[in-house]
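Presented below, as structure tokens, is a lone chain in the form predicted on its own.
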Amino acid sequence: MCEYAVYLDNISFSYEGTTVIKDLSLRVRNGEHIGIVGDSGCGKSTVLKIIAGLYEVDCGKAVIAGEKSPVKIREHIAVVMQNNSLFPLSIRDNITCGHDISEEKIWTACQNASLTEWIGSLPDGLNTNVGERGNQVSGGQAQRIQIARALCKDAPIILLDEPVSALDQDTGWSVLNAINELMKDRTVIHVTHHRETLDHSYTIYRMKGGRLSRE
């Protein structure tokens, strides 16, 4: 099983008494890019949270990066969410999450996330506070900060949950370009309603009835 970055074997998961996922299996090899599409509420984001070590399955087997413990799994995962998941701290703190990361690595991540020009225009630069729930930055800037955070973590598995759904078209494509930097040489699971955001590098699965089927 170590050959798989993600190994889900007949997993089931219920939320508040309702079965969301039933007998679902998925094998993802290291470096593979997987896209998961499906209607709203079909369980796509739930699968992502199981892979991220945020939910534990009711039954079946979930092994991520060779780990079964949620705490250990989270060490190998970086996530970029559709909603603004920033802390009411500085840009720097949102990127480093309190870890000791060199200035060079922070700026390299910012450059790859297309943040350097904007940050350079701010009086306080990286020390600019993003506000409560990131309300002092735009949606596109918030997504790029999340991408820089993921780049600094340098995790082998990247999870993308509708990362451009709340953005206008131009900003969305700009953020996708930054995501392409994040995806290099990594395993990627990308959940989206918008199949057009998934290029030829992806193997596509559709979520329906609590299961995945390859398209």
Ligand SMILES: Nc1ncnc2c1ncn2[C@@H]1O[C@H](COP(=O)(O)OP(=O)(O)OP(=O)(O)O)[C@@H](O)[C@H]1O
Given for the second form:
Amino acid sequence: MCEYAVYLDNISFSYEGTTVIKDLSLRVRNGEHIGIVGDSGCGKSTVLKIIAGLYEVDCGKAVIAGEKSPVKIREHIAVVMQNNSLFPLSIRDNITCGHDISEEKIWTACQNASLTEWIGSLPDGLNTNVGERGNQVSGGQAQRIQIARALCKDAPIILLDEPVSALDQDTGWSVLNAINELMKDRTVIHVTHHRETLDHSYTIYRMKGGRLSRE
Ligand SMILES: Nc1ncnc2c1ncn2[C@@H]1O[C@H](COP(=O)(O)OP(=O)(O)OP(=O)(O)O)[C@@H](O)[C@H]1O
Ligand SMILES: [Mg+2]
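Having seen the form predicted on its own, please provide the structure of the form predicted together with the named molecule.
To see the whole picture, the full complex is given below, headed by that same chain.
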């Protein structure tokens, strides 16, 4: 196993000529918990997408779980993204992503993501289709489905982008408790505007001017 779960060295990234990430470096050891805060639009989600293997950097070096290829990187990562990232498939398929996962594990994940009551009220239960880009479920339900997906995928690296932003306060805290369970022995990078949701296990970085610095 390599020393760093996440190794970003002087990376830069632009969207159609607009530079968002500039000479950013970050080293995250296996099992470390990193919190990222910063103003809206400063590039936090973009950094997570680079780490997730969704975007390739313009220059610099990005090695995630010892891998450089985006396809390989994605095998090691579970994500809860800010914008709805559901497939137009059933709730079950959105949780399992086609992998062979036992009913027991699926239901435990649903329980921990506070989904069981809602799924129990649906005539087709887990087989209910979420619609195109999840347009037949609420933002909070979509977020909890992503969390159940992350709980089912035994990935060593977890990326969380405002994972409870669309949830009411009580559901948010109960889902955060489930996330805290998931985080044990895993590497976590958690972007949030709510610093109070980051416990003392986190090292906090602030994103500004395209870079990250320790708070
Ligand atoms: N797909 C895209 N195409 C072009 N520009 C984009 C795209 N996604 C993001 N941007 C721009 O890149 C910058 C950084 O966006 P990003 O989503 O990473 O910010 P953020 O820090 O996550 O913000 P927030 O806290 O509001 O979620 C913003 O100026 C945004 O408008
Ligand atoms: Mg964002």
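Numbering follows the first chain given and starts at 1. Under this definition, the rigid core comprises the largest set of C-alpha atoms superposing within 1.5 Å between the forms. From a predicted model like this one, the values you see are computed outputs, not experimental measurements.
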Next on the checklist: Would Asp124 count as moving between the two forms, using a Cα shift of 2 angstroms or more after superposing the core as the test?
Outcome noted: yes
